[in-house]
Amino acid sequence: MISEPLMVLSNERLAQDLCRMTLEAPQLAAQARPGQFVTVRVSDSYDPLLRRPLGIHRVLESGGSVQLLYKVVGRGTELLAALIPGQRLHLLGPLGNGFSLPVELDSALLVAGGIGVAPLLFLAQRILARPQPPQVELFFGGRSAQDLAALEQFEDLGVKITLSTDDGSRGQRGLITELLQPRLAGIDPARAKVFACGPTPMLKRVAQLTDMAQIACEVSLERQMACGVGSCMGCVTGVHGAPLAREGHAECSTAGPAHYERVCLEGPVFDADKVEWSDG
């Protein structure tokens, strides 16, 4: 784990609230894997508090160098857009456990909520960099085309892409769930495995259809989080199945979810069937 300022590259705006930030970052590319995150201080001062989880974007090896995509949404990240190249970013990763990638399959299927894109690039890189890759598809909707961020990257990679939003400005009109139950029903359930990562309902819909098809689905829980480290419980969910054997472990002895573990620590990324939908 790193924990340093780290020198910026570049901060592109790609839409009127998203943003791509690239970082000199050797330490941090080398030691990654798909589905981590960092944590960043976005101002010397105490304003703001708490630093900003964000998804590793995108590595690229040859220049040492990381990606994070962030959205927009209030002062924290003004800050964080306002950056401009040369400064730098205070910056510690990477944190929590990522996704597990598939060892022999046919068909790796990703589907994106909106600003929930952001580390699944990553994945698809590291997946289609196997030898032998399974065939990669991106199921990705959003609000309007302005949230259908990064499409070039995956087109670069060779990604199949289905795309859906809720005003029908890109794609079909409708939530993207839609699309990926008939795709599910006509793959091998043996060898395929969903990765999903988006808005809590977009992630319950995806863990219900995989269920109901019996493919193997991973999830990445989007969370508030204060520290980052599994320190204050903070971003706790309710899991199914026997807990890990962590210190400092947050059981629950009462009805309902078998415990709680920590999306900072033992996630972001959980089995779609452990999770305790109902706490989201």
Ligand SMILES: Cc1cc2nc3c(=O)[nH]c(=O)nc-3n(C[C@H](O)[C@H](O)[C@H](O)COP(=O)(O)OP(=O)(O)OC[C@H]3O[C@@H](n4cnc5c(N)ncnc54)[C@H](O)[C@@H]3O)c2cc1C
Second form
Amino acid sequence: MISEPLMVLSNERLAQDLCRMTLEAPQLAAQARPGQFVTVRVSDSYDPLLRRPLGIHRVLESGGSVQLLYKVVGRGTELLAALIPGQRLHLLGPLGNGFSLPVELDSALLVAGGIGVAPLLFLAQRILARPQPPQVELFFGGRSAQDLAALEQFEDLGVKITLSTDDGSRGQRGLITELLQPRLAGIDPARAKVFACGPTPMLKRVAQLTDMAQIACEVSLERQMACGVGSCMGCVTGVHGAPLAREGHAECSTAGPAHYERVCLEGPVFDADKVEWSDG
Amino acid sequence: MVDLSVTVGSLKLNNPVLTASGTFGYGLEYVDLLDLSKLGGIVVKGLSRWPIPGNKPPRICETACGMLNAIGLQNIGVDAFLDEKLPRLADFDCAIIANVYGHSIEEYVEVAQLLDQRGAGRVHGIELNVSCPNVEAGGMAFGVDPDVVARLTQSVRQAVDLPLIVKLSPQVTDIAAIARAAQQAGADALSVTNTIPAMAIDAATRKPKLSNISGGLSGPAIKPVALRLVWVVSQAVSIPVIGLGGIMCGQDAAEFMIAGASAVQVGTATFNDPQAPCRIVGELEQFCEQQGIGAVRELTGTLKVDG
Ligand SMILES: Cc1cc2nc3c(=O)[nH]c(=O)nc-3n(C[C@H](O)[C@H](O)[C@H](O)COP(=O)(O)OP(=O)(O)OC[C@H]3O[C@@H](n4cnc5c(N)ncnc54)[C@H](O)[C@@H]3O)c2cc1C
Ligand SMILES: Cc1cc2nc3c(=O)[nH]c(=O)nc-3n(C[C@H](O)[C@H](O)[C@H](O)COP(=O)(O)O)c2cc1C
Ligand code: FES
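Can I have the other form now, the form predicted in complex with this ligand, not the form predicted on its own?
And the full complex, kicking off with our chain again.
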């Protein structure tokens, strides 16, 4: 794990609220696995105070640099967008567990919603670098055409792409899960896996569809984070399984039936069927 | 060379900088990020008798120069701490302080006794978190009533030999009265302060930002409040005070010591900079050097109030 200021090599604006930053980070590039993330300190002052989590978008072939793809949504990401080459960004990572790739696989279906595409490029990169790679397909939905980032990079890798937008400005009008559903029907469930990242309602639907089709599915979740390393218990998500032993005790908490796991440490990638989709 | 060692009652620390409970896990989360042996001590996440799952998410949110949390005391329970975490913490040369809470006085006593007996030699002190709702008193926190604080402190004092620290809540009318009650009941030291009850709202959705509706405020936003409480408490008692609340740098730590603290804890700063606790040790040493101070303990209680 590294925790240090890294040199910004470039920081481009790809669309109105979409940016891509390249950082000189040989150690991170060597250690990172797809699905892992970093946290960045966006300010030297204490406002904003908390670091921002961002997925690892791409490790450049030269191996010495790492790219982040981010959407400008608030003060933290605005400060990031203002960085210029030569400045340094304090970065902690790689964090989290990352996606897991079964050895025997004919098709890998990547499902992205909006900026959820960020970690999936690195995943596609690594899947396709395997000796006998499975077919990789990307199902990518956004609100409109501008949200569909990094398409060229996926094309360059030879990924088959299916697009949708809410407003119909690119691809089919509607939700990407509507396009995913028929595709799942034509697949050998034992030799396929779905990897999804995006807004929770989308992930929930992907989890339903893959459950019905009996296809393995991993989802990458987002939560507000403070520490990023498993120490604060702030980022948890409910998971199915045996509740913690409570010995009939009265409690300080209002916990439900599931127990909680940390998105920053046990995640951000979870088996879709493990996630308790009912809670926040 | 600045002498950084301090004593807090019978507790001997290599330096005055500890990590605050709930912000440093069980310590082991940070072994890749900093050298735990460079810390004065680690106060581990609050431990209860049995594991507790905690509150529903969202549990944290950011506020101006601070954050709110309503973790709901999620922890692995005292047995798992003793079996799985403590043996590995023994590799490091720093004090290990167990933060404890219970839903009844009996539960506090039981957890403290287990730590004293089964953690002998490896647990160096106990810190009682009195902010937990007291089930018997209808959910009111233990820490708001001097009589309850006294009874709780005395019960644990009689049950264990370890140095006993009582961590005070800021949400009381007269913190000096609570502090005196803890001292009279046998506390060796006091930690001041815990988080401040607060809330945050999303105006667009009109929803609270935490599922628990309100939570505890920490970080630089609370530093001026915490600093005053440390000063008030250190005036009211003769036992040592450990100061905390928004300490981000060595100078902040020095201010808490000047206000009356013998040691400090670093909490939310670690989320901003995972190396903060060690950095603050270095900055405090540098501050002393610049000020020509030979031993950091000389800072304690040196506030100049008359001109
Ligand atoms: C593991 C992980 C990986 C992520 N990877 C990426 C990535 O690769 N690219 C990217 O653009 N974003 C990513 N995010 C989301 C990103 O962290 C947030 O968009 C960012 O923290 C917002 O910061 P801000 O200061 O600009 O916005 P704020 O001012 O903090 O908030 C602005 C808006 O963004 C929302 N927001 C804040 N934090 C989060 C969050 N953690 N998740 C979702 N929404 C949030 C707020 O609710 C608010 O509506 C990731 C989040 C996680 C947890
Ligand atoms: C996420 C989080 C969890 C906490 N958990 C505990 C706890 O279990 N026991 C306790 O006594 N204090 C707990 N605290 C309070 C801190 O130890 C500390 O008193 C408070 O955060 C103020 O210090 P700071 O501003 O330096 O963070 C917690 C604080 C945070 C932010
Ligand atoms: S962000 Fe602290 S435990 Fe995950």
